[in-house]
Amino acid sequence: MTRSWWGWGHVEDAVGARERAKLVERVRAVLPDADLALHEPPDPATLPVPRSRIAPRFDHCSADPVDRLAHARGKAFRDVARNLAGQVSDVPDLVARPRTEQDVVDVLDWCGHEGIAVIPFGGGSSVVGGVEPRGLAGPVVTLDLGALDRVLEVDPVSRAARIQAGVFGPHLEQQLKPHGLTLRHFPQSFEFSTLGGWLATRAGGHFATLYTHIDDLTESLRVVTPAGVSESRRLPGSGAGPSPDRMFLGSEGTLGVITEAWVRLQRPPGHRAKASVRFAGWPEAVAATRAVAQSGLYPANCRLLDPAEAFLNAGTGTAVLVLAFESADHPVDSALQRALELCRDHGGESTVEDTSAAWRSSFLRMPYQRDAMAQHGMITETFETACTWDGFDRLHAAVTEAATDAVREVCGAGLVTCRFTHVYPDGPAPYFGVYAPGRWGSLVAQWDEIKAAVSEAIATAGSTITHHHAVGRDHRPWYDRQRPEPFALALSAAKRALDPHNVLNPGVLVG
């Protein structure tokens, strides 16, 4: 399988002729006046990448300006867009794939010595300029930890594995297997991204309640930083001071480089159980979502999609309710016919329908799409939240308003859906979409215009830049709003204690 340079997955996974036919008839279906001509990639080969900067001081270094512009994004609609434009501007200078931890090691000396800028590179699957040089002047060395890939030990009485951080999630799996555990962390990215990633991100999972951050399967860490090597030491928990896998846990490669990591595993599940529940008003879905979230049931799936959401990927016009328990200890069934009685009392109805197929199906399959409406000059891209239930009437509309009013000022029409990705007993992680026809050469400009108004209402509302996306250079303006002022005063000392000379990921977190 080919990795796309410019877009999302697998080359030979992209949307193909039968499936963009279908998409572009739906969209103008809505938006009838929308210009969808369609733009193919151009040749990434062809494109005047700048000459690097540096020599290669390693054998594990490329300079290569193909693989450097592979490694220059993320896969936000951004990034995506900026490359079908053949925007070249900010590539590295050199991706360096280092062997061993002693390589990371050296390179991070070189690279201090030498005043050159590092950022740590797992899948490239970052949607918030995470992994991208924008901004830096000086050169950039991106560190591809991709051949750190092995599970090095197994401890099945405590359940745990160590990790090299720079494995993907299916080859993460496929080790585990034969003993018969899994981590059973899966991110919507989970074929492209890593265990390093996920950890530097705080990523989210795809499991609505209970273990939904990969902070809730971290057992240790083991991190190279310029100052010296941190590990912390192997346990279920300790009240001994601030957590030191706290301070790396989202840390996005500015404090140091994950190298390996001890993680809490499961056993496979055998028992499952699932259904679908319609709603006839969007109140009464919310509601409830909170009556199962603050149950105690602790659904696997709870995934809440508003009814425009619903249309779009499942096919149905009414707000509906994705729900799903599995375990691999005990029968669920009674956990989900418990979830579908709360459900009832708020007017919910369960179908026949298997809502949850069409869903997961058209959830693998959005990031494909996004990329084929890009093509068409469609804008089509997602940001997330978190907040109190209490709050949440209140986010919906003002984040609602912001983005349909910037969508309408920005594209002249288009659509704004919501779904819930995960639930918790005193809130839930909205996920809004936008649907809308862009001007081609001004689509990045148009999505920064509607992300910009986003974002401020959902920092005027209290909420989260991020639940589960990390911070990265898209979200730091905000980011710096929402922390605390004294957490800034000790992250920007960690910064300097631990990178004395500012090259690990310059921008990101802190100045």
Given for the second form:
There are 2 protein chains.
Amino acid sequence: MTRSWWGWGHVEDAVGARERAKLVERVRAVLPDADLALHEPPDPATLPVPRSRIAPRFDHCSADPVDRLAHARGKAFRDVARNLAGQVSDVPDLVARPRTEQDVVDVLDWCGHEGIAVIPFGGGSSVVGGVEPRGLAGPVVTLDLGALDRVLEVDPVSRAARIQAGVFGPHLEQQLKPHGLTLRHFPQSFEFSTLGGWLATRAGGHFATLYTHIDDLTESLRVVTPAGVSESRRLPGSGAGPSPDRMFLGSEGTLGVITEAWVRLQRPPGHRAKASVRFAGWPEAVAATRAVAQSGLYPANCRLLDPAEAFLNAGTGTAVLVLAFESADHPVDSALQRALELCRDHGGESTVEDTSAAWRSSFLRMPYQRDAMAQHGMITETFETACTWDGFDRLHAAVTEAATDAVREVCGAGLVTCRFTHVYPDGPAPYFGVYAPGRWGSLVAQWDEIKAAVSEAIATAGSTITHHHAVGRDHRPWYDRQRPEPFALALSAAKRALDPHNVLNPGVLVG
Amino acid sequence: MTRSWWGWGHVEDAVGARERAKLVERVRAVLPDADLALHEPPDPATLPVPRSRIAPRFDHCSADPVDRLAHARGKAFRDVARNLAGQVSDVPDLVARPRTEQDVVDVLDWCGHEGIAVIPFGGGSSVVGGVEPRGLAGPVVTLDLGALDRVLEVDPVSRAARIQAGVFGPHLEQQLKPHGLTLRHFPQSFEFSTLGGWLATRAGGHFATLYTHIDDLTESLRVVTPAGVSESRRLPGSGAGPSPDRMFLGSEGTLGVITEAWVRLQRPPGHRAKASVRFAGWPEAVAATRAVAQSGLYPANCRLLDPAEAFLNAGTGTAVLVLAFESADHPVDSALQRALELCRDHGGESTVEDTSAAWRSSFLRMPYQRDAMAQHGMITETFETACTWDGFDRLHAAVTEAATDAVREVCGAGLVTCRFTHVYPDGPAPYFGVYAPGRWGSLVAQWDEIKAAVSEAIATAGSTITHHHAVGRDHRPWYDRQRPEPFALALSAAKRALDPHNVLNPGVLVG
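What would you give as the form predicted in complex with another copy of the chain, now that the form predicted on its own is on the page?
Below is the whole assembly, all chains and molecules, this chain first.
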């Protein structure tokens, strides 16, 4: 399998002619005036990648232009659009591929000494400009951790494993399988993202409730910082000062390079119960979802799709709540039955039909389809947040209005959708989708305008600029408004203490 | 009701003559040679409290000697023993009682300007020297937040409330009750500790699984720091950088003064199911408890008592697992039945007898009984930690041996017990008890020797120096070994940024 240099995932899994025709047809039905001409991606070898400004210092460093190009950006719509347009701007000077933790230490020492910026790189699936050397004046080394890909130790009694940070999702699970254990952290990027990336960005995973973020599955971290290696103790819980792990979780490569973690595992679930519930209206669907989220039933899946999302994904025009319970220990049918009862209280009609497999497959196809449609000039992108239940209606109205207005102004037409990816007793994590016909040549500028409008609406509503996609460089202005100023002072001071030469992912989070 | 100046809780609830006689008799049965002469506490007005070195700056400041004495220490055994012995050493110069957040700001401004140390004080129930101005050369103001005791806002939709930090447990619940909501955070100190104290020390509460610490019930924090007021957004979940709240949770007054928090609430549980399970041996009991902890059943109570603890608390000499399930939404009998099945797999015999009420009442009497026995020269103290299941047997053996050896050497005899207060899928939080006949006049020195021995054993085993009692001044040497050095650098830098004059609880956590 070959990784696409310009788009999502594997070249072999890209949207083929038949799937593409169907997608174009579906869009044309809704947007008859859209210009949907197909644009092929450029040959990366022909792109004007700037010459590397530094000589490879270690034998694991590559200065190959296409290699560097493939490490220059994440996989957000704006990355794909720029790649398709052949826009080459900020490209790292070298790609380093450490084979040992000592290699990581050596790269940080070298870069600190020479004042070279270091961008830690896992799977490169950032959708927030997290791995892009944007606007950095000096030389840049991208530190690709993919060679650190082993499960080093399994503790079957405590159900935990020590795992190197560069391992990709499938390879991680494959190594755990012989032990009868699983991490069950399945972000949409699962195939193309790494444990270290999940930890550094506080990634959201499989579980819609309880263990929603990788944070909750983290037992201890090992982090190489320019000031030394930080290793926390393996502790199921602690009250000894502020949590060291919680400082590195979400630090996005600005405080150090995560090289290993002990993570919490479980046995694969043998008991499952699933259902889909349809609602006459969105408010009833939201109220039912809140009831389930506050019930203490803790469904593994609790994904609410608004009518537009449901139509795009399942061809039905009513709000749908996809519910699933799972357990390795005990039957979960009664939990599902109680959840369905709560849904019925709000007019929800459950169906025996299990849409979760269809949803999962459609979920994993989405990024490929987004890329295919980008080739036709379609802007397809998502953004997510979290808010209290009390504030949801206001947030939803404000964001929908801001996005709809922006899409109309910028693109003339378009669709804005909403779903919940995770839910908590005190609020949901809404995930919005935007589908709009762009102008070839202006896709990035158009999206940036829409993104700014929705980010403003989220910030004004007092919600978070990201629930599980990290801050990166794209969210920085709104993140700066979100975090309390004294915390910014503290984090900046911590950064200066750990990274005195300010070489670690400059521009992200602080500074 | 009158708070005891020297011991736990209310004077009116102290152990009376009959209860005292019973306790003495019970001890004499086990330790026939112990000198159990009764010593009455001194009259605090006669103690040589040093003169205050600073003039009250605000009308809410008190320089009264007994008031200052009552704020000079927490409520650990070593505090009580020193009080009983009339040992007066480090006493704050003033007790400030801010009535508004602005009062807090003003005190910090004043103290920063004058270089006066500030010790935030909630209920004063610290058992780790967290509120004691030990070894501070300059003047000290203790900031008693008890006047900030209101529930300011309730959001019944999201089930959350904005609450001032100085409120004590019962008053907090009393204000929530009319809303049909509860925080259900019930540490042993519930009556005599405050929300702000819980947050600053990462207190452990009611729930044995899932929401074990107040951390998990925290939606947002408002903190006055010398560098400004920090207020995080109300978010059910977020992935925007390292969590600001997690930096202040457990900061023990070193980074700022928590004045308010939004906390997550729930409806009172209408469904309950309880049982006690007895085991022939300790290893079987531990294995069964692990099975329950890893089952995903999430009992509200899952407290394992070793045979000695069970004997002291319930008069039975076999290991007992106290199990309780609760829900506001659905029956929990099947969850209990499944947990009992898991226990039976390990030979556990469940009894219809519900010991949880007896346990609860005995649990709340413990500190009073500890004080009564301290008057007879008995050393009664606990310490807690957390470890992985894999490492538990080794930890338990090492700590038990260290404690037993120390007790034998220092006191000639004594008893060491173990229970689990909280359990996680990857490990338990063991809580040890020490009961030994001390020498009147040397109780503190004797306990310090025992405490150092057990702390060494915990540190050597790689466990945490505290699961939910905080670090304070007593745990500092072992905390310094526990935390990763780069994290210490980062935390110290954060402290310097927020508290540039180093006036906030100096000596705790950093510096």
